Every structure is written in C-alpha cells, then in structure tokens.
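Have a look below at one chain only, the form predicted alone, in structure tokens format.
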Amino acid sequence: MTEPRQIVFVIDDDPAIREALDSLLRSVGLDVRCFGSVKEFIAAPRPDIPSCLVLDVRLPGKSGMDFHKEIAQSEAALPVIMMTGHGDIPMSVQAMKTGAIDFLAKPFREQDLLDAIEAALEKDRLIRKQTAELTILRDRLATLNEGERNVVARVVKGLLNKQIAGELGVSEITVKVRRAQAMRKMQANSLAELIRMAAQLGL
C-alpha cells in the first residue's frame, strides 16, 4: 500500500457530516481520516507528512475550541480549519486569533472548504520545510567550537575583525581564521548568507 503524500483529518461527532466530508475530499483526490471525537483522533497514529485538521466546534468531551488552543500551543502545530453550525462572530474571531486557517459556518460551500484545506496543506508544507532547514543549520552550528561561535556572534552584529579581536583579546589573524572556519562549517558562501543563517538560528 502506497503511503499518502498528505492527509486531511476530520473531527466531527455527526456521522452524516463525516461521511459527506469523506466523500467530498476523496472525490478531489485527497486522503482523509475521520474521527468522532478528539479522544479518537489523539489515540490514532499520525503519519509524519503534510496534513491539516477540519475541526468541529461542538464535540463530546473536549470541545473543538479547547483542542484548537492546545494544538496552537504545541510544538507540532497542525493547521486547523474550524467549522460549526452554531457559530457567532466572537467565536470566529477567537478561532482566527488562535491561528485557525478559516472558520466555516455550516452549511458551507464545498469550494470554500476545499480552498481552506489547500491553504492549510500549503502552510503545513512550508512549516515542515522551514523546520527541516532549521535542523540542518542547528547541526552545522553544533560543529563550531567556542572560539568560532564567539566570532560569529560578533560578526553578525556588524563588528569589524579589529573590533572583534579587541573584544575577545586575540589577534586579528586569529579572528580571520576562526571566521573562515565558521563560514566553511556553516556552508555560508558570503557574509550576507552567514547573517541570514544567524537570524534563522536566533543568534
């Protein structure tokens, strides 16, 4: 069986809604997995591939709004599309503030849901790409010794080699050597690229 490239998760306690969404999403070639509650969703395995969650507000046990807050605060945040048959403006504002891709009032246009899902999957792909890039940069940074890190920290602040040498109490030659080694280890082809990497790493 071929592993899907992306998945749409649906949590709704209404079997008719789940069946309708499952049929709609599969009709446009999307893989979908439906659940009747947050508890069922949490207990199920989740492949590590681009995905999003279509989440009903009113659910048995933990509500969709509460679960959305938990997702938004987790490290593995999942793009969420909220839907409800009992929504109001304050509820939709709260959902959007928490980071929901969209807030759809039932009954909604099928195309509106499909557009929101496309945006959510694209967001997840982007987040995954950025996370992978950051992991690579962290691995490269870990190869720098303390002296090279000290030089990089000052280079990205815009200090000249002479100023760095003065702050660290070493010769300018030493600064140049450490700077060159740091750029090689970070695989930075220019100072601008090294500064961009440092910004991504929060240095």
The other form holds:
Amino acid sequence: MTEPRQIVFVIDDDPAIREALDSLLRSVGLDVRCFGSVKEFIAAPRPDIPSCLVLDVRLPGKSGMDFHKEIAQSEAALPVIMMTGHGDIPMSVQAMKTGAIDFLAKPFREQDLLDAIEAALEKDRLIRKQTAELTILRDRLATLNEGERNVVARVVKGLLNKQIAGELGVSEITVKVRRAQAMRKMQANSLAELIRMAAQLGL
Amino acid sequence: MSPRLRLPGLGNSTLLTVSLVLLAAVIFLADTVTNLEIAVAVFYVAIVLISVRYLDRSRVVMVASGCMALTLLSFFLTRAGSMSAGVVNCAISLAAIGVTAYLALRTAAAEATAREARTQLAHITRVTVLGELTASIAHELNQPLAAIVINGNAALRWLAGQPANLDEAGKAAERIVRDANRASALIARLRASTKRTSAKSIWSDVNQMVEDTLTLVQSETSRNHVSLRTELAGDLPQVEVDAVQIQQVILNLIVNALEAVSGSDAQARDVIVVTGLGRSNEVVVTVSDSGRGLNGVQMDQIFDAFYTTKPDGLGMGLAISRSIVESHGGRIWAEPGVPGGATFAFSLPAGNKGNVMLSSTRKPNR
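Let me have the form predicted in complex with the partner chain next, following on from the form predicted alone.
Expanding to the full complex; the earlier chain stays at the top.
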C-alpha cells in the first residue's frame, strides 16, 4: 500500500456509523482512520499530510463540542466537520462560530459530507502550504545579519537608498551592497517580492 | 334499563343553601327562646364550618357576618335571664364564630395552594419525562438510520466504480440489513415497554369504574363550580379489560371535559357521563360537556399524538386513550355536542352472558 496523500479522521462512538463512513469514504478513494473516542484519536500517531476530522457531537468521555474548541485553539488547527444525531440550531451556531467547516445532522446527504470533506482538505492544504512557506522565509530571514536586516526594514517602508544611508549613518554604496545581499539571501527576484515576504513575516 | 340519576358534589348547591338557612333559623329560634345563661349561638360555628367546604372566601365571610348579626339580634330579643351572663355568652359566641371563620379560611387557602402545587408538579414531571424520552428515542433510532443511509450511498458508489467493487458493495448491503434490524429491534423493545405487558384483563363493571373515577375528580369539580352528573345504565354486561387502563381513559375524558367547561364563559358548566349499551351490544361510555366545543378542530387529527387544542397541552392524552381502547378491541370517537360543547365516547366489546355469570362470583356485589 502506498503512502496516502491525504487522510480523513472520523470520531464516532457508534461502530455501525464508523463502518459505514469508512466504506463510503473509501469508495470515493479517500484514506480513512476511524476512532471510537477522542482519547483513541489523540493516542494514535498522525501522519504529516493534509487531513481533516469528521467529529460526532455526542461521544463518551470528552464531547465532540469540547474537543472541537480545543482543536480550534491549538497550534495545529485541523479543519473539523461536526455531525450529530440530534442537531439543534444553537449547537450548529456554536460549532460554526468555533470554526467548523460544516455541521451535519444525521442522517445527512452523503454528497454534503463529501463536499465538506473536500473543502476541509483544501483548507488544510492551504494552511499547510502557508505554514511551510512561512517556515522557509523565517529560515531565510535568520541568515540575514543585523546590517542587512536594518536595510530591509527601511526598504519595505519605501525609503530611498539615500535616505536609508542617512538614517543608518553609512554610505549609499554600503546600503546598495547590503540590499543586494538581503535580496539574494531571501531569494527575492524583485522589490515587490521582497515586500510581500516582509508582509508574510510581519516585519 | 332505567337510568339512575345521581347528583354528586356541588350539583345540589340550592339544597345546601336551603339546609344551611334552616339550620341557622333553628339555632336562632333556640337562642332566642332560651334564657340568656344558655349560649346556643356557639352552634353557628357548624354553619361556618360547612360553608367553608362549599363556598368561596367572600361568601364564607358573608355567612359568618350573618351568623354574628343573628347572635346579636337574638341577644336583644331574649327577655329572660341574667343580663351580665348574657353579655358574656354573646361575646363568647361572637368570638367563636369569628375565630372559626378565620381559621377555617386560612386552612382552606393552604389546602388550595397545596393542591395547585401538586397539579403543577405532576404536569411538569410528565412533560419533562416525555421530552427526555422522545429525545433519547429519536437519537437511538437516528444512529442506525444514519448508518443505513451512509451504507446505501457507499454501496451505490462501489457499484458505480470502474470496475464495480462487488465485494465492498455486498458488505455495505449486509450492514444495511444488520442496521435496519437493529432499528426495528429498538422499536420492538420500545413498544414492549409501553405496551400493556403487565395488564391484567379481568371482568369488570363499567359503572363501577366510572364511579371510582368520579371520586378522583370530586375536589376539581367543586373548585371549578362544575356540575358533574352521571346517567349510568343498570343491567350492563361486564367487559373484559384492564380496569386501571380503562379508568385512565375515563379520567382523561372527564378531565378534558372539566377543562373545556372551566375555560368557557358560559353560565352552564355541565359535564355528564353516560353509560349504555350500543347497537351491536357493546358497552359505550359517553362524556359530554357544555364547553367551547370542537369548532375548527381537526376531527381526524384529534386522536393523533402531539395534536392539541390546549395552549399548554401535550397532545398525548387522547392518543394514549385511543391506543388503550383499541388494544381492548374497542373504538373511541368525538363529535360536536348537542346543543353545544363536545362529546367524547368510547365503546368496549361486551362479554356474553356465560362469562358474566362465571365472573359474578369474583366481583363484589353492589
């Protein structure tokens, strides 16, 4: 079996629902891991690939609602789709406010679930891409020395080389050299790209 | 088959008034003709105590005041005896009447509050239990139903694949069957728990059941000033039923009727319970009221669960009544009353003569 590209986690205490969801999701080519409780899910290893969680509200031990709040507040935010056998409006509003992709009342249309899963995986992919990019940019930024950093900070503010030289008390040539070095280290091909990177890094 | 007429509770309020006035007159006469040393006026407390049971607060105060006035009047009319003893006796009588009226009214008010609280508590408990029951049943049933739907969709998708995965589709179909059986077992279990599993069918007398039920609503009728009459056919064949359940039905219909007349502004607040023999030899119990009637009520829905015409009704009473009556092989129906109000009735298959004779040794002779 090849390593999955993406994965759907399911937490539901009802074994019949787990089996059914496992079969349905596999039938459309998705990789699935099912769990009977939040505890089991936390104990299991999670591969570092795009994933999402289909979470039942009523669970033994920690409820799905509480676990969803925890996930939403944690660093590695995993997109969540809530489902319940006795959904009501306040509950679904709460779930959406906490950031759920969708809130499905059982029995639901399978297409609704599949659409929600697709959206959730897409969202996770995007989050992962952004996180990965940010990590690379941070690593690049770490290679800049203090002089180069000072220059970059002023370049993105829109100051001219001459003005930067004046502010830092160095020659214009030095500013040009440091600027070129910074562009090379950050792998920025243009000033516009450098500014975008700075914005991503929150400089 | 001669109908017996009975007037329980407050139906005879004029009779009551007449006897109270008579009693007061006797006491007044005795008080006036005897000399001042004899305190006959103390017996007025009897009138006060009787009136507290049947009259409302302001009328009881009026009665007590009347008694006190009579006491004073006869004091002035009495000629014989020692004046000082007369004054003391008169004062004691007045104090006794006043204190009795005060204490009796306080007790009656406390009883009314307690009754009110009990009714409310019973209603709340019923609603809460039913609400929780429904929610948990809904959830229990929803799980297998959801699994069936998902498995069905999965099976379709496995079959639609290129090539179709028959093995997976078959497994999904097997799970559908299993989950459907699970849902149906759940329903069977539910039905068994609500069905009359512990019901004991015994030969019973419908008239006796009606009279037993009336004792339960006695305080309700006098509190709401409703005249509750019965016309019970003598000579009715017995029915083979679970008496407790049928009594529940009778109670439910009477309570509904009482609520209907209490809610109306009409002068006449009449509820009448009639028993008799139907055309095809079945025992029929009819409860008619002079209440607001069934105008605009969906007659074909009135026995459905959760259908209600009352603002705080549950819509379960008539549904439960129907299931009880039908499980006894009977029928329940509603029709507009004549001239107004509503009539609810149910029938029960009557036993044959042989059965009646067999069972007659078991039932207490009335």
